Amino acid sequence: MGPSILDALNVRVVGSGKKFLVLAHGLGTDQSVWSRILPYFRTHYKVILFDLVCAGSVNPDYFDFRRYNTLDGFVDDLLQILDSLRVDRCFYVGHSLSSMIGILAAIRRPELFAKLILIGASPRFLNDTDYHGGFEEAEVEKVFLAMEANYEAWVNGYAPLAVGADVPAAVREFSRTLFNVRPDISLFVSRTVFNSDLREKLGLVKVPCCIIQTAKDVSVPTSVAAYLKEHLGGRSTVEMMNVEGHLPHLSAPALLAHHLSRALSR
């Protein structure tokens, strides 16, 4: 991936606190999604921001389709960033895809993580016997076909659904970062995410977790938050946000910052 992962993934460390706080964005966004959250934490933490390799802000030549065929490649990137920055312990906030990455990283290197805060997290998006992930396989395949056929039309339809709340600025911002992702990379990582199943691994997570879930999320039913709480191996809590949408850091940043502060202080 070139000479330095810190350069390749646009890693920044912002703030004057003593403790490290990692803000890890999800699929279809980049680190700019945290811009309205950052001011709440930069005086109390050293905040680590970076872009996932699939983000539109990263040179697409760095995306290795074999390396990122599973979530393990993303986990390797995260751990390499933390090691490169000589982080020995951090609080980790992961949104959507990055919540799954954080879970796997905490299984592999539990000593690195004081706490995981998981926003819009799901160990499995597809429905299964006795498990409601929110999606049937056939409808997911239709989504993939739509992305392949006309990515622009898919983004224009999906962005308002994902944001959920009537916040036009949030829809515009999410659309912007979705359009920045090369369509074949967006489709490939979406397939990787929907093919993933972390349910059997949740019990291996011994790090304390806080699950932040909005009242209505087109991607993650509220029952998934309860499932995570029940199956994670360490102490876990659930914070319900009385807002709609999969991207509360765009649609309700002040409220999300309040929930994050509460989760970090526990």
Contents of the next structure:
Amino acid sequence: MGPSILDALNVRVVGSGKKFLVLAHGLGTDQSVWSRILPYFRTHYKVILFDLVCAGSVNPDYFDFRRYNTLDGFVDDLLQILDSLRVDRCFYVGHSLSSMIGILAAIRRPELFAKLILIGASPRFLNDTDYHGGFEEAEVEKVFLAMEANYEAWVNGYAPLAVGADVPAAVREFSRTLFNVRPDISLFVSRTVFNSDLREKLGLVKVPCCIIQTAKDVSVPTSVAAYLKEHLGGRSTVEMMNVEGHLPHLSAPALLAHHLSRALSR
Amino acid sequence: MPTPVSSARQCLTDEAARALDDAVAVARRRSHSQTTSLHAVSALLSLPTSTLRDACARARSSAYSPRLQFRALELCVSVSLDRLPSSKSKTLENEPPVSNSLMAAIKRSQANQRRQPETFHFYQMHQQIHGSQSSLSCIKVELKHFILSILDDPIVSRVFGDAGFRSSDIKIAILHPPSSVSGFNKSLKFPPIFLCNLPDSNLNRTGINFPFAVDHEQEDFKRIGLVLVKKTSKNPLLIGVSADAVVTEFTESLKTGKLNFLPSEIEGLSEGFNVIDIGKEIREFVSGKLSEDLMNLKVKEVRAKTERCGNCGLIVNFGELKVFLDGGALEHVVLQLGDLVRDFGGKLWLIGSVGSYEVYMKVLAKFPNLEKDWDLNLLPISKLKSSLMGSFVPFGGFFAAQTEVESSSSKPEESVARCDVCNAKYEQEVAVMKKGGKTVSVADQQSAGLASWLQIPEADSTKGNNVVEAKDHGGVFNARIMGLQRKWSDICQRLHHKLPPQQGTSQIRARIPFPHHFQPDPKRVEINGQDSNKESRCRNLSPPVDFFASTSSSAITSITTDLGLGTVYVSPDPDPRPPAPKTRLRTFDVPGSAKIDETSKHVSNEKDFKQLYRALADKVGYQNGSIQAISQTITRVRTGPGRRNVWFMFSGPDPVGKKKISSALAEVVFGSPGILISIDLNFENQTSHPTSVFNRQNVNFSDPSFRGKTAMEFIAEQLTKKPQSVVFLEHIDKADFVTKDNLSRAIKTGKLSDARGRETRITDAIFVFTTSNSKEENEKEFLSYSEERILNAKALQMRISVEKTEPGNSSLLLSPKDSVFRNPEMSKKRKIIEIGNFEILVPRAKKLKSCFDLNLPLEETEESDNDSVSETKELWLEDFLDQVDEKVVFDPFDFDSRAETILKRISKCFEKSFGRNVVLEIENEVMVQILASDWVSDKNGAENWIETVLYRGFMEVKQKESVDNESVVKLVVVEGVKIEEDDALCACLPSRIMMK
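Following the display of the form predicted alone, present the structure of the form predicted together with the partner chain.
Below: every chain and molecule of the assembly, starting with the one above.
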């Protein structure tokens, strides 16, 4: 990779606090998704913002289809960023895909993470015997087909579903970032996500976790939050948000900020 | 053929000529052969304080940062300039001549300026005096018009378009200067938007595009129709100055069989409507022309007609209600009509009109039962006679059909419509002012088709027709009118709590130009002009010009004055269609020495703090000390100079009282309890318990209306809609950092800003903050219900049962003094208090141990900087407290004395139903719930509940169950059964008590 990872992934550190707070966005968004949350924390933390390599704001040339075949590639990126910034301990807020990355990173380098806050997290999206992940394999294949056939149409259909159609501004914002992602990358990462299964590894997490779950999330059924709490190895709590949508940072920023600050102070 | 610069300069005012010079300089620098509009734009933009730049700044879309967009604009302009061919010959010394397109723009602006109503007369007159047709040439174009015309140039608008501006937006921004800049233009709130600078000028060029005149009529009819289909109070009484006309039109259209505006229910029923007009008869009867017998005959006729018609409706138009004030012996008529209504409900309707609410009140004073007997439904009418609109058709382009939605937020002081009573008073005053004048309005030229209230009083019309109103005279007059308008708006806002439907809308002023066919009488003009000129000189900051002295045209400089001829009120449409429809047009005509009317008797609430105090205290009923402080502050701030927004901090206990006072404030100061924006900023309270008594009213963060917004954005949005609101923010000390920061800035600047940097001005709102109640326990001897305990009350169903078991440990016992039932065990554990014939056995208060919530993990020890965070919080709060207008400390609510009163009531009811032998056991939760309800609800709510619901419950139990001396009647809550929201009698108490 030519330029440093900090440049490539648009890493920014903002805020005047002492402690580090990593805000990691999920699939289909980029760091701008945190813009409404950021003001709440920039005075108390040094907030680290970055884009995942699959984000639309990152040069698609950096996306190495072999390297990011599993989530480990993303985990490497995260750890590399933290090391480059000489972060020795941080709070990590991860949404969706990034919550999985956070879990894996915390297993590998537990001393680095003071706490994981997982928004809309799921160890496995596909249903299994005794596990309800929310998706059947056939369903997912259909979604992939739809993404392949007409990405734009899929985005326009999925965005209001994920965010909640009652917040048009947030839907627009999500559609924008989602549409910025190159369709093949989006599809590829989606496959990676749906193929990964972290259930076996949850027990290895010793870092305290807080799972923030909205009342209605198209991607993650609420039972998953309970599953996570039960199976995560460290001390973990669940915060239920009484709002709908997979992206509370867009649809209910104030409320999420409250939940985050409560989770962080515990 | 390009025009030499010098001749182009002659057409411009100094300011505009300077702009042209700059443009020429730009062209020369780039050695272009001609000076074009683009050069002018470039020159205008390069000045740091140019009008154009300023307008662009205000017109720019918020999507981009201003710096970026200006950069883009500059780039676009320079690129376009680069594309222009440079002149081959080196003519550095010579000024590049003005291009045809730029010259055309100058010509256009000359024409515009001449056509403009502000100066129209001046040029008209000028033309008259000089008799020359070439008046165009002598007009000096102002910079503003110059810019406007340049923006019309297609090349220019393309350049602006490339940079992301819409030139129409910029034009509007130029036409609407920010108030701070235009000290001189103060009275000119909405300059007319005329032909050329209307964004969609096609619409107006046709000149007949006033569809809303017709629409509006339909709208009124529909409203009448909706009243007609009602079950009760179905007889419309139209109220408003033009109500009479609407009634006539309505009945006319019914007679001609137009029914499409009626709801289908009526339409289906009827084989057509019959309309009987008895207004004339009543009038004649009142004036004595019609004998009583004939009047009775008429009523009988109506009766007979109704009986005859099988399947059709009959509408009786009783005309203007005002006549009922004058004559005697009308009681009989009222009674007869009342009988008709009663006998033929569903077949017969009354319809009528009344000019103002005041008249109606007088009529009601005379006939107190009128409203009920006639089954009347008041229907405020505010509409414009369409004929008036018609008369302006030739000026379609002048008419400000273009109204700005934003007007209410940008000029909120304008945005209050008055209610009818105040409108009527206001009109009276205007009329008084008019009579003082010497001249007559031009409006009578066109008043033939106007409604009566628009027509000029007869006395005035004798004084001469067609007299020009000198223009600055008009300015003086206009200022007075504006003063009156403001005064009455103010009075109305505070005096009349019940505003008619047009409340909260934008009131939009537009200037209506004089008609063409208007012929000035020069002689007359001169007289008026002279005496008014003196006045105008001191008032108008424009150069004093005696433009009637017909000496030379060289003296003519540009003059912008305000002709203040008319006002258009736009009231909201019930539909969310674009603003415009309901308009009411007034014409103010002749200036004169205004008499200062005695209006001091209408002191508004906020002017007099005692009045305010009484109104508030009446609504709330306690916390009088706080109310006094609050009313004093409101009076002090809102009647003082400058701002009208008030900031309060309510601290101390009694959150319910704080809220009650705030909603009373909304009602008393702004006239509606509905404009209380209430948010609890304590995030911990957001997770509400569905059964709790207290979590019902607040807007919750998880509320749908909150989706995608922060608390401040929500408030800003609400305030944009309703600038006059009480914003009630609870637990300010628990608010998050961003909200606090925003509030501190708001209190300093008077503006709310959101994450995207948009700002909302707080103009006329009252902000109330509360801090968390202090945890001081108010231990009294008696029942010691702490606020905390009451705040945890739940709204649950209750049940009465008769049992012989031991009473629960924590419940209250009401035991008759002479009852046999005495358990020494029990009395040991309880205090005994005597109330009337009963003893109340109260469980001894136990100190509640602080209990740990096991669901919450303990604080992590590594969080060491929590202290510093809370410290900054404290500091912030102190700082914030210093900024508010008043800190009000509330007294604790006296639950114990309320509990005593309530127990007294209960014991009375109990004694009435069960006599003196039986013991009543009241579960603690029940008592808490009753107290909570008493706290939340208005006066005597809980007492009424005891006397009706509880008493009924007691009686039912007594009938069904055998009660002997041994048994205990128990009043308990049913855990988990939430009572319904629509519970009628008292908040959070069941409307029916269950039995076993």
